[in-house]
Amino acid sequence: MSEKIYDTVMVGAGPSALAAAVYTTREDIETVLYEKGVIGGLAAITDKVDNYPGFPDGIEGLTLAGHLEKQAERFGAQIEFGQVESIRSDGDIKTLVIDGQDVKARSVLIATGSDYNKLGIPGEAEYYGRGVHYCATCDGAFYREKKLVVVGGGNSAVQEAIFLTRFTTHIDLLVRSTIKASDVLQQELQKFVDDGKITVHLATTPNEIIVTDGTFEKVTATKDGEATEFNADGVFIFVGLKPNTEFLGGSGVELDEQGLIKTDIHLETSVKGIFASGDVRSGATMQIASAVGEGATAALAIREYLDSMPHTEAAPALEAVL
């Protein structure tokens, strides 16, 4: 009997992929999907979802993600939870070790996303997404008219604070040591701290968030050595992403300086029948809507390499979803 070979392997089960997955599966083209967490992704531990398009009420997150997994089970992706360890290339076959076990595929989707650095502070898991964010561009607009907490020195801290206050009355930036920044940032910070719309913090460590009764109340923090605490509506975090990408060790798949996968513009990494979409990619727009898109991208890019293989047997060109 021969090993089973699927056509594609998808690693991860977010947004991305599940897109990826109505493209392929609608075109018999075997696809499985082998995700360690939770089916969606951080989109489906994301309060509401406001910014993608069709819900003009929003959409809760886990709603969302639930939608996306219907939809690609519907149309036959057979969806498995397990560990992803290791990839290899071995010619026109790719071998993923996942859970200790070999799992063959002509073709791989790597979708695995990237997951925010976190504080580790008590309020900050129990909180997400209800108080505590990540994401301004997701969540800004639910603090019209209100105070709010940024926590970060770097450039993505600088850039979200400074996006935030077109919703808030005030933001209180607090900064563990000092500015890193790039000049052209801290000059243009400088403007919104003159007009009191951002208050800076140096050297300021964020203890603990405290959420009363349902309601966020505050954060304190330890600022040159002595007890502190600021009152807010709620808290944004940026004090980097980690990319899932740590099984890719040994893979050929080249990353980037920040550890995001590199591909062309077809979403093919550096090596061969090797996909990548979503937030793991490097130029990612970390946004749900992005993320789908690049997963029809990529199911496109999929179909076109398997039906370059010799030894594929070729099917219908995959047609256009509207």
The other form holds:
There are 2 protein chains.
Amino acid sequence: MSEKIYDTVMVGAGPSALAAAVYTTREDIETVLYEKGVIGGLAAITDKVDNYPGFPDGIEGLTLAGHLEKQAERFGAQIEFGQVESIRSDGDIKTLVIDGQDVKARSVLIATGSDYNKLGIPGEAEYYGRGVHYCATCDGAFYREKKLVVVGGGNSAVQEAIFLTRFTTHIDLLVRSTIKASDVLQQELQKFVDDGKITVHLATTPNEIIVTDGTFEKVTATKDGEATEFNADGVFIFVGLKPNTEFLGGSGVELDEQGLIKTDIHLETSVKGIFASGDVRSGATMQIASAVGEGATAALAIREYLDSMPHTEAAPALEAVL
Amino acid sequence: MSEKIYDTVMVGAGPSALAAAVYTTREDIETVLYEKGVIGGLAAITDKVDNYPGFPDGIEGLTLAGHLEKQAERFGAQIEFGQVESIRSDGDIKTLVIDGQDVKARSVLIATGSDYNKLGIPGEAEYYGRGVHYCATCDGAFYREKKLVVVGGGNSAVQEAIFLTRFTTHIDLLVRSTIKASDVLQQELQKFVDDGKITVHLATTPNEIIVTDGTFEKVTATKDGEATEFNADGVFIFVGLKPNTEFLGGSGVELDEQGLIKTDIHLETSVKGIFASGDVRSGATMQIASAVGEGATAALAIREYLDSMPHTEAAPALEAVL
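Let's see the other form, the form predicted in complex with another copy of the chain, since the form predicted alone is already up.
Starting with the chain above, the whole complex follows.
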């Protein structure tokens, strides 16, 4: 209803948006973030973050998320809960429909991240981060000299299984049907199979993840119709990534073949004034450090964009609320 | 002399290289960093870092640099002091000449940063970070409702002076000869001059920065041959950036017109196997968060590059030292 126009609206309140908000608000760019789930995103539900630079002994994901939130709020970021349903751009003004209400902004940052696809089996959600993992770069190093189960048969499953062999003594690779990875990856995989480092189990569907008295025990599965099980110290699941971009239909924001947002070098999307950063962006690494860095870079691009607009002084918008 | 070949050599040990080293070493990629100056780079000599995400109340630059160093070393990064004089690429092997000695590597990360050009006047070095600044995004917010002197007449000086008006009550812009900024920026500047927010002083050369009893007092200058002075709470100097890329002559690594290193989206330079991240990269933001994020991203690209090489197992190189 109101004629209020924000300088920038950020969709999502994970590490990338929170980092961007530290930058924009510190420069008096009026900023509101809309989060539909958890402030801090995937970081907030990560047990231990070992590789976010600045914390030599690692830091709990929830603690890091709290730091990021506090820092953004210190400079005046406003964080709201709400589901963004659509975005449209009418020249210099962007309109977001959030829980059925119109919200207007001069610029938008999309930092909604991506979710890992789940198997949906018992034990998977309960032991997330404590035996059940979706990111080899993040958590592989916790499994030095250990035995793992890896689930998946696509490019990323095969690539990450090969990567994980640098830590593990042995990997059972469970593939629901047949391996879909590229020929090059399959040839590479064969070397690890020949060396006895990876055993491939085709036509094998995981049923349950069993943890006994806090110790990871095994993954039960059905192989060719028969029950079987795989003892291990943990399981890594690579069955795809779901970028949170479904609300972009009709926005004109271009996506790549995986549904991730395409950006230019300044992190601007195909729609002028709409930017993207973090794990929702094409080329994303699923690393907090990269997401945070891109958030900072995007914030500078947003400032430059706002400065280049006609009648862009932030002042009127600010005064309207005061 | 030795036939030792590192998996990766990083040139520089600032935030970007240290972040990259956290990632590579945590994945058992044998990594050595060569630093010619200060570990932690510009961050280490920054008084207070207010916008590195994760530290809600800010953190001393030296403390942050120490954290980054400790974290990289925790996973096995080796940090050496030495000046890299040249790099050449012979197919899959890169040879760096460091203090006259050959060092060989399968991959290289260049993260040598850029230095701000200095005026070279009394007071400038002594009060760096405590009244004397080179980065408006980093330190502008410390000057809310304050009076500043800005030095420079190029695009970045004019752009940053305009940016700083969002904090300051008044800015004296000292220009040695005439303004060299683009027409668009000059027109924009004129509005702030008309509003009385910026006063431009042409043919004005700063002579000394005066701080009395710990309080910033003024900048003395010569204007049209006569001594003059400008009272203020601080000075921002924008007289250019010097990327640390002089050792790249003959390497084949392409630079942009400012001497910054061109990279593709995976942060690889024009030479296969040589990567660049942080403030030495074309498009750099001079922000620690961005430099750290790019370090993480570059490390993942380096891993992928090493994995794609024939006979790439890290093992042989590692065993050679054990």
